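Next up: just one chain, as structure tokens, the form predicted alone.
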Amino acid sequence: MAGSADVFAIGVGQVPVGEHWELSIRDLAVEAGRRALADAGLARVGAVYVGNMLAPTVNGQQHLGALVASWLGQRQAEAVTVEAACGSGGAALRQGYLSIRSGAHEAVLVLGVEKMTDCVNGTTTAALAMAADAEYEAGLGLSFVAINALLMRRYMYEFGVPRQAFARFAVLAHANALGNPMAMFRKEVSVAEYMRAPFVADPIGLLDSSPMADGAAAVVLASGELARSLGRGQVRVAGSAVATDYLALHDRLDPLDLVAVRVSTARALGQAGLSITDVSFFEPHDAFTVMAVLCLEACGFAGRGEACALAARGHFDRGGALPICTMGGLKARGHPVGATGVYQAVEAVLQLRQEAGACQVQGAKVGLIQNVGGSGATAITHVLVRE
């Protein structure tokens, strides 16, 4: 893209992760966007991207694009709902990227929404089982905590783990969300705690496991340009990178090689001229602890089956030497699915600006964050820098 415009993130926006039963899926998007263009000191953008999985099953809405631009007062806007399962939010985030890096457009927003509480009977499993491979997962039987369970018996097999070792990065994560007013669950806990925790499916645990939640994130991506003269040229998203893999785990040659995790991060890293050694801070996606260890190795942050006994010695806490879930993750703060990808962006955006409170990672420089779908067939990755 020689000649491009650069991206900045020059506005976000977020509501509280939990259960909003007074709230809609369209309140939820509406408070976020209003949030974030009032950060930003925009009223009109040219495009609306809309990150979302759920609503079509869970709560009746298609055509959320048009529904939620209107209601931001972006009529006649571009818009559109991007959907990647729970990559949905780093889907929507990179085709804010890609338009403004093509020109198309001066300034978009880019919103994650996801209304998952207000259901019964299992309706909100079965939808999220659907971004697995529907003939020869979802189909027979698997449900999204089955099939990490399968790679959690099979990295503690591996690489001689035992299931306590993964409780470092549930303690981490509920001891970072204690500063993040946003967080669903700001409540710390020990391994004594995670090791009592009832079984979802063995052996991931409840304290394994991310919150399905309610919630909205936006941000307003600008080219250099207008991001200079408004004076809001602090953060820019120098890389961003989408790469795929075999949906059902089966296909894969090493289940727990993530491919596309590992493609997609050095794709971005690579765009922005960086390694991994610059990294200040790493949002993985931790919907289960082992998933934060399969994208840490992954990604090269730790050696195949050394994540865990990094985490042991502190490698991964906010003063370590690679803080990661710096808010909480998807863990702790929630996990709204489609708007995870943005809440990330907005909690980078936020370090990045050093306006973290007391989750700010002293002198965050590179953030790098990585939204997956479904278990790990889609892999977002963008890589935010401090000018």
Given for the second form:
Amino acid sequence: MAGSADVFAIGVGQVPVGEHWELSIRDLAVEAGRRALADAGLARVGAVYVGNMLAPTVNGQQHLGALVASWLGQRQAEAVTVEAACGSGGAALRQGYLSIRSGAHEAVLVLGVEKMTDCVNGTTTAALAMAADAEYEAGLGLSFVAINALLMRRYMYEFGVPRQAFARFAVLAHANALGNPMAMFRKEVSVAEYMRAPFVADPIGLLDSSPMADGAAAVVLASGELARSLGRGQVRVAGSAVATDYLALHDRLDPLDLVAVRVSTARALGQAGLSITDVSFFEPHDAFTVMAVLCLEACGFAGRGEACALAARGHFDRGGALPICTMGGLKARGHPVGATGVYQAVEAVLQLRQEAGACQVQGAKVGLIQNVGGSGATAITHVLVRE
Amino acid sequence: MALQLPREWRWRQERYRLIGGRCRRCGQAFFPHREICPRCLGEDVAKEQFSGRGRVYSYATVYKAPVGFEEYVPYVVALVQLEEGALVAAQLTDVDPTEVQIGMPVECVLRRWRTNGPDGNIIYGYKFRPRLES
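How about the form predicted together with the partner chain, since we already have the form predicted alone?
The next block holds the full complex; its first chain is the one shown before.
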């Protein structure tokens, strides 16, 4: 069984991100999966990789691999769940990529799904805190938002950046979501609204935070040979890398330096034979505005302490030098945690196929997508290119 | 999720004595103790009981709490840099949220962390409170 040198994204599917009171986790997964398979023109795949974080705690359901595969008409397929906290979707994409590269399968389905509205808020908040260190962070009352708030406060202090400077990231994400029919918030926000919004964990306000949401997204990956035979060789996964770090902020020598982000970006671009100047658009893990800032700086898209100033000049807007959050990002498309990394892949494929509609980045050739687990403990970076 | 009693007991050295570690090769102090230095990856590390004195490295005020902490809202969490150099995540106590600043001197005290329901065990551990400069 020879491996495949090339991996192509040959089909995508997604459901709108939002509060789906009438749909269960399996309904969401099946819908996204069917759409992706239809888009690829394939009835069967060899394997299904499901990215999910919260189903065991919020939905009382483990074993999503077999559940989703069988309900999707893929009985007997290889199927497992892949978990890396909020990076679960990206981690599933990585497993799908490895599966094709190894030659184990000709075609696989990567599916991210999260159903967050099955519990009341406190339970979901506690479940999300499991992304952090249970014994030395979450168990002491540090919510996941609070951990990110510690990063934001320190950042403001070290680089002398006022809180208001972060608003630009929320404003641009919401502006970009206007054209995305799958986005949760198709509504613009202003800096004044950002400043008026209540705190979740000061200095993080409601408009610094991505929303809890339900969602599912799926991508069919295939070998070069199969992709070309199906006439679906437009988008190639040219780089794929994961790097990790300590879960807890206090274990990192410099909490504002996201080492895993830096390393996984360099690895993925290196595999693709590209540099950051080749990137047409970037989908960062903007779970909080401060995470967008820290990821941009760790990737090298901005110098340390400089991301907010670049944003203020329109650098990251759709018409700017490096468009980010092109379809709303986590902030405005919504952040169904374990599904997010796959939404990013779907959006990148749409951009590279020139099918992003009102969100289209003109001349998009190279998309960098980055899904982060926890506050930087897992960073999964993929490079997708238009052939 | 309710933490179980053996888990709480297992952490008594860290939680009630603030036992961390220090690397004999590069000098880095860290909390909690571990066998491999997070800075130089050296394996010659020793346990060390920290003084409990330090300064606020960063802080945040929690308005939306996880299950089990709702009654304390709003409360302040912080990263504290101990005099020995290690960072510790903890709640601040005996302080008004508006008084807290980065660099503020603090000291470790033993406080209630949470109660596991009306009939559950009460969990105690370290928090930090403001201290006067000496």
